[in-house]
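To begin, one chain is listed below as structure tokens, in the form predicted on its own.
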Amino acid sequence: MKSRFSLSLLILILSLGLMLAGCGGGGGGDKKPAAENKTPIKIGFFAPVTGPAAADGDSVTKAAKLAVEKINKTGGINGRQVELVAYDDNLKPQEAVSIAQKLTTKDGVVAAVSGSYSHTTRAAAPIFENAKIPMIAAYALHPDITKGGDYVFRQSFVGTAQGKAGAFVAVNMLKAKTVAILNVDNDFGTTLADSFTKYFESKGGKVVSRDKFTMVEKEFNPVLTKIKQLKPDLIYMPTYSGTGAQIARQAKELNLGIQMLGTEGIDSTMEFLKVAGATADGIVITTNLNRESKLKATQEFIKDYSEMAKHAPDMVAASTYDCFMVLAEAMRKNGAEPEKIKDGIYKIKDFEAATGIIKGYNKLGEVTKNVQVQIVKNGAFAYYGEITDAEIITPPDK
């Protein structure tokens, strides 16, 4: 009875190997291959599309679809195409916190774009953090924006180092001893003019006025009359494009004869160039876009920008294209599962953008890269200077 079964038993186990031999399809030969992942990877995107800052939402948003499209016709991530999912946060924290909420619980995105201001993607961030979603800020600037943890990242300027940078052209560029600042109230322009105002004064500099405004402010005449009676060497005007075209013109008409200084807040060609007119002439303006440089990635975006918009880019733009350029390059190298996605970002180094060679990101999730410093000349920004020195390209990571 004993020999039987284990007769059987050896017959059992031959038939089970021949089987699975068969399986094998003759040492691998044969095998067929696990079938490809070919679902989409799903992007998440907030702006203010409509609201008081509805020029910067349609120009990012353009941008995000444009680097969509060109991902996906150079061949997606690995394989994978991109699908954007697109909200307008109409420049409200509420609903901003409201879409970061749909987008990391309903719409299964992998990664976030904020191509949004300091405020609203402020009160996004802590819930992507939460997610364990990476969320790239293109262009809002409030410090705190990446303090949360380490899957919040900034793709332009963090306020302080701008700030900084605007203060190293006033001393260096400009050679201004005093300094009269005109700051939206906002985080945008309490940063910067807060950051300025700190280097500035520790290079022995004077601020002799300081004044706020809000950003839908359009009467400038009695702030500018008291600026000029001061008569200081600069003013350093931390804002956006519609009040800054506001101050360009009326400082004209008042014949105040200052040299300004802006910043990234007015580099636009839509509202500030074409609402400012010949009274832009002359402004200098720290930023991140370089529409002089050789670059094959800044020349190939302006060139695809403007045949898609009709019209020139703006910093914003650039800053949001490539952000969605920096996902694709983490996603393809290192996967594209949010934490890989996150620790792709973090190996970055040296990645040549739209906005410069971006030379990695630090611990808080802050880019590294020059600082570009443009002027208004007839009607158009051009090349002024480049900021290189560590001392205030980099970003604090603390």
Contents of the next structure:
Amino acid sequence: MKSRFSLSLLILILSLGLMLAGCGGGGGGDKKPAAENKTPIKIGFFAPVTGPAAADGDSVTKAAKLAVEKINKTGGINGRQVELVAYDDNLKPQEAVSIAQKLTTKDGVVAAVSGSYSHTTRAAAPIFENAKIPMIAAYALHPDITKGGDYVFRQSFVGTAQGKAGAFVAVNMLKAKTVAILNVDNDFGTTLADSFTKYFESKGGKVVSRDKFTMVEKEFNPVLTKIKQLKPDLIYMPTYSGTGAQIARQAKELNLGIQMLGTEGIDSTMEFLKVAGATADGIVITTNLNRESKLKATQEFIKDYSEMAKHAPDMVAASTYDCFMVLAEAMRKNGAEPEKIKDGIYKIKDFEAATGIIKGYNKLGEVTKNVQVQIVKNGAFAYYGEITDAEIITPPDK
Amino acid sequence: MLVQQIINGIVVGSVYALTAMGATLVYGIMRILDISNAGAYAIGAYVAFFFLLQTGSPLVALVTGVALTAVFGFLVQKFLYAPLMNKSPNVSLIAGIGLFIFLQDFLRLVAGPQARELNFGTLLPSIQFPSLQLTLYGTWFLILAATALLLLILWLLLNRSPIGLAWRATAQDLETAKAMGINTNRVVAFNFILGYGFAAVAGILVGILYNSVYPTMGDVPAYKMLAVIVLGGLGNPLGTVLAALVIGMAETLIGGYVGFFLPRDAIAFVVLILILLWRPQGLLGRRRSS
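Mind giving me the form predicted together with the partner chain, seeing as the form predicted on its own was just shown?
After this comes the whole thing, all chains and molecules, with the earlier chain placed first.
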């Protein structure tokens, strides 16, 4: 009896406290004009911190923290600080959905960034759209993500554009006529392989084989032995670091001697370059981070990230960092309410970011910027070329 | 090309045999599908990785990796499975899965989520036969030799030693064995020590083969191992070896000649289903009279 009484008392006190806090907040809002609002601006964030993509989750979480720190150090958003509300989606769509619901209904974020993969981001996107809270996908590349409406943006190349860019590199820079494709069997690998094939075949190239595997595959000897017999000019491998590193290693061991072309999926300093070691030398990738860029934003990011994480940044980190910089720019110029942020992002033109000059966003929310082509040299990514061709880099607008 | 693919298949099969052997031994005696054995696989690889970083000696890394994981197996038996022994097998199964998930996240938190290199250097050089278009990796010999050696030791232990006799008696009927004066607790403990030692060897060799250790490396073995054990006839070590080779060979040959039209694991499971339709008791399992 006594404990029940004290419990009710506690609830009473708590609710009184809440009411007072509520009044206080409301009162403050009445007295001060909105422009002098000093409460922090919350930005939502989700990434696969646990699960099979935990390495990427770790990179992007560091990048998100670095970006928020940077924004706050350089004056915040017109005097207001930015606060990160971060969640782990375990690379599961159902987690991403509940996170999106939490962010849009409970946490009071004005915008969000997805530091996760295509299938999770795709599941979360409609929720942000319905809640009218802008969301930028850092590096998820499935075309459907931005198709839901006005509030969903993408910071890296849509899969169809990057696949096309890969085929452009294959045809024009690596002079390949025949290609064998090894793709990871999910949204990422399938989108890239399909769009690569479409452009490559339209330029007269021939795809001699296409094999797929899960993202935890380690054994490529059977399929590489098969590809060896087919003697293609090139192997195109839209996949991630773990599998990519094994393909590189086993191809070297089998003495394949075939040029390999990867994508941003293996743009990882820790997992790809270290595990593949010397066998990665000579592999070309399409990505969005040019390590040798003259841009101040890029060099500053590389320096800050390396100091913080004790290793060189990868593409997922750079893309995530840029999402926050774009949000900050939109908020500084256009205001920090969801709708104004959305309009602000559409207004961005020629913005200098870590992943290059962002030319702008089209009506779907797709970014336009140059595609970077890098090559592995002495265990590091180096400049190989840059695709500026409008036909390739302009994302589709429907 | 055929020779190369057959060798590929034998190597893949040997890796599966090593990986599934630990859990087979545990199942043989305890009738528990010990999923956390796949956690021991990762633990073994990580311990080896840690000692390789610290000492730079492959031998120290290998020995400590196996020894510490074997000790871990003893502890798992003593503090997790022994108290659950009189409960329904489902309870042990769930406990094992729980431990497996815990181990994965433990490794992630302690060692970081990134895949790290397990670089033992070139232990044995690769051999090329350009005229035959054949490549034999040095690491393959290591794996084949380790598998053969360990299986031989296991066979001798089971069939030619007093421990083996006690072991087989315990596997047949734990209560009767106990009544006959066999120290079944010790048999069970030894079983776990050996089972986890096997898992560690498998994890370390696979880590060397692919030059990487990562927290979720036990994921695929956790379910592949089950397929191999079931196909081999549940708890029969010889059946496990045979089943591992069948699955390894099927995956490799289908992957090599038809291509990975399905992910490799899916191919393996299609093979598993087909064989089980033909032999529901597994390759070397005995049909139970009803």
